[in-house]
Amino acid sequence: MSAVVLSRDFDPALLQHHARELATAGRFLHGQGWVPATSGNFSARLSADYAAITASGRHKGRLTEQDIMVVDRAGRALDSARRPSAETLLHTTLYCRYPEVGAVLHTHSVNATLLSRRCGSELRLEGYELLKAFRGVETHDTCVIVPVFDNDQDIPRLAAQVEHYLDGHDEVPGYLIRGHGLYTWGRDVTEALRHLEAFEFLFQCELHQARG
């Protein structure tokens, strides 16, 4: 990796670390047909002020340690030769947001897509045992909502209305793109891993459910 990019700022093992992690997902979620062609984009905590990111255009299914490259807190790139993925705000507001969240990963599965086109603004989850899959939730007898926001290629403008929503609401385990995909985040990449299975499932059940 260009030498620009290890800075002092966070510990060049821990990018070396979440460079593994984040490719290793993407060969297993790219398997499960959630991330077709060069679609989604997946990011790790390195520090209060750096996330390791996927680098724009990579193939989720064939992602090395080289596709992963280290942004700033407003989304800018430490490395000149590559860009970030285009929805890296979407992110990076996260990360200011919530100092818990140590991971975040968009995929763009055909559950997610097609019901996000179905969905008003927001998306009712409940009576699934399933919940208990997102943290925070301990049992069936509840309901998560998860926001549904229309897509927009302008993503300073999306991710204010992100933030707009989440200063509004309860914090929630993901939000949906309206015929995009699905944002969801955790503690760390085997927690937002967790969240995003748990999606998945649950987005299937409601589908099957909506056809009788």
Second form
Number of protein chains: 4
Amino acid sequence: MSAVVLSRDFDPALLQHHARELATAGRFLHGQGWVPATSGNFSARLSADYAAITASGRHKGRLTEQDIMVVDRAGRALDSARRPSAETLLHTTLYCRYPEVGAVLHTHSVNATLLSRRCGSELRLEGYELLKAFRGVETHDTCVIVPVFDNDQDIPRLAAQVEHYLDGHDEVPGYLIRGHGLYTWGRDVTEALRHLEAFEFLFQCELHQARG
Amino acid sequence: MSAVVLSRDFDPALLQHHARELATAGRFLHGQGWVPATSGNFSARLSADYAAITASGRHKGRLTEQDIMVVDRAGRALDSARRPSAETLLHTTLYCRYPEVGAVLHTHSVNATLLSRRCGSELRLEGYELLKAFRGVETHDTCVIVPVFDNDQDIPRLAAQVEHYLDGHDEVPGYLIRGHGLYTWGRDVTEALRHLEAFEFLFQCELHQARG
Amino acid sequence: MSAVVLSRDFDPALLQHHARELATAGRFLHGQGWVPATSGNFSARLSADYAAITASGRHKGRLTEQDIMVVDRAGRALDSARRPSAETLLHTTLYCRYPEVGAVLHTHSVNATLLSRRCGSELRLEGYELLKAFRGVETHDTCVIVPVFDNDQDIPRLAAQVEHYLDGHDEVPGYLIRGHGLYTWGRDVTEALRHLEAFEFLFQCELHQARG
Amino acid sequence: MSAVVLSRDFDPALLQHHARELATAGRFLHGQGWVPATSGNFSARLSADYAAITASGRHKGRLTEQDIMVVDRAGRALDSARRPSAETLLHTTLYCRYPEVGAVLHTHSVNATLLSRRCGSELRLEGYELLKAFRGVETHDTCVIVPVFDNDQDIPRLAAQVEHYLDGHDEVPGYLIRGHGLYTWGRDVTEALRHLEAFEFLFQCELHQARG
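Starting from the form predicted alone above, please write out the structure of the form predicted in complex with another copy of the chain.
The complete assembly is shown below, putting the previous chain first.
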């Protein structure tokens, strides 16, 4: 089995583990209404070179191990039987940039959609105790900035925009795509989920406050 | 058994399969609050000539196989033991018009009700990534138009209005009846559910935006 | 066993049946958020003279058969081990008035509370397809009037106000108590639940519309 | 076994009982969205001197017995394997002050967060039937005052502020920390949960009313 591991550069047992974790996450996230229809996509790192990611067009509340596939750093599928999510490059870009990132979650909530449509190029989150749910934040008395990118069906172009922003700014726990959704990440699926729960809570607060 | 199939023009196993699919869909949809009380009705195509449809007055969150019955193209019941939904003709009209349609879902959400009461004869959905959940939509940079018909207890008259609209316009993924609810459809129950989840998401977005 | 039935005027098996029905209803209604904390109370008719009702102070999402007790037409408990709900008289008044009523549900939703605090002595529900969920309503093109009574801790006085209103008006499917909640009923628990789901849907619509 | 109980001043079986109660409460509260990410913390009294409390950073929807630890009156952990919640002192202060308090729940709902950010140093809850869910309240025709403290990462300082307020005022069923969340308590976990459900209901009402 180690031969297989070496040649493919990841442990097949880890793939199975992540597939189950992502399926469990999917049931929770669909139950929250954050991945309606077949929207959203989830991934988890397998090694320096590979990640497990949801195949295109699958319903995230009903994922099975067969819905999870392997892609390389450039987002290319290892097998041709299934097509990876169209936005795979947005995942692998994060794995290449941040060695400590172990999982990336992309969701489409109503609140993320509405908020991203009404704010400019950045969303500022300030004064909430729940900001402490983000890695490295130790007090509510701070400001977490979330960049907002215009939506684009040209994923390499969108990925380049994200890269350009991240090159020039302090680390962020996630970003929004306007009228589309949220990308967030963490050291593992559990941390990425914690960030996601925190974001959705804060988006709901911001949206209600904006309404007065 | 094939003799039965031929004479009735559909496979009884398909009826059972659809009955289970619609019952599962009903539990999900009632859990979402989209078919309150005994509202809504669901159907799935059995053949060129027949469809399975929910019987009148059943609670959609607690459907059993006994709550699903067979109707012909004109919406007439094959057996007289149960009464088909009063709006059966709105289902069969779609099966007659679109050979590729395999399932029709009619729901009554708060958001569909509110939105249909405040908008004119059409609802325009623009700029949302989730529009791509509709069959044939490949970009968020588009406009999906949803016709809104005034409510009418005269179902043949309402069906004729729908037909008239569909004759004169590009294909739509669904329509609203004012103060009443949504009709959407797909090649199968899974696709119709995907359209429904997308519609409900977009209705919620539109309603919140309208409120400012 | 028939001797017991005659002397107590109801079938003990019916009491057990209703206890289970009300417990099942309670889990659903608490899950909807309509009976928060230990609020709300539910009953079902056992005979001309007796009804089963939830004991005082029980959590409606966790009812067991031991939480259901028997009261007479005046709302007096048959046994002294448990105290019936403080509002028992509002239930038994309905059983005395309407021989066809088999179940009464009283709930405390946020929407019922908010709406009853902002409207006058009547709430008018018009033009909704879902009005047809109420017994006897055949078209959306109608107006269902829901009386709203001021809250009062003196239950006999409140019951008398309700009686006075019902004496002077057409039949209604339920009534609101201001800042408190809804009473609705039906021929059986299933019909009362259908009325309740319809009311909650309509309350949510009305509240959103009032907000503009 | 009694020797162990005496030396540690609490019954280990009670610790296990409370651990299970708090885990069950956590699943319910996370399902409601009131303890997003790893926010919130829960405790239950073990004796005059000790309390069981959630360890720091645990997800409240997935608590196991291993996530519950023992602290003394000053909030110090009995074992060094796990770190108690950073806010432990806010719990133990209540146990020291009120001998009849058996459980304390701290939650972070969107509504508590929003409401605490928009109100001054007190929130006034008036005229709701659900006020009767609070221990000692017998009528809707009253006013329950909820103090609102500014958030502070210095927990001893925040605890002193709370103590100072409680010294100078009538008993309250809970308090808010601005942009942070709610503390509520009761004789046991069941009563604390009843208070929590009532608070969340009332916060939602107040927030909607403030919006007009």
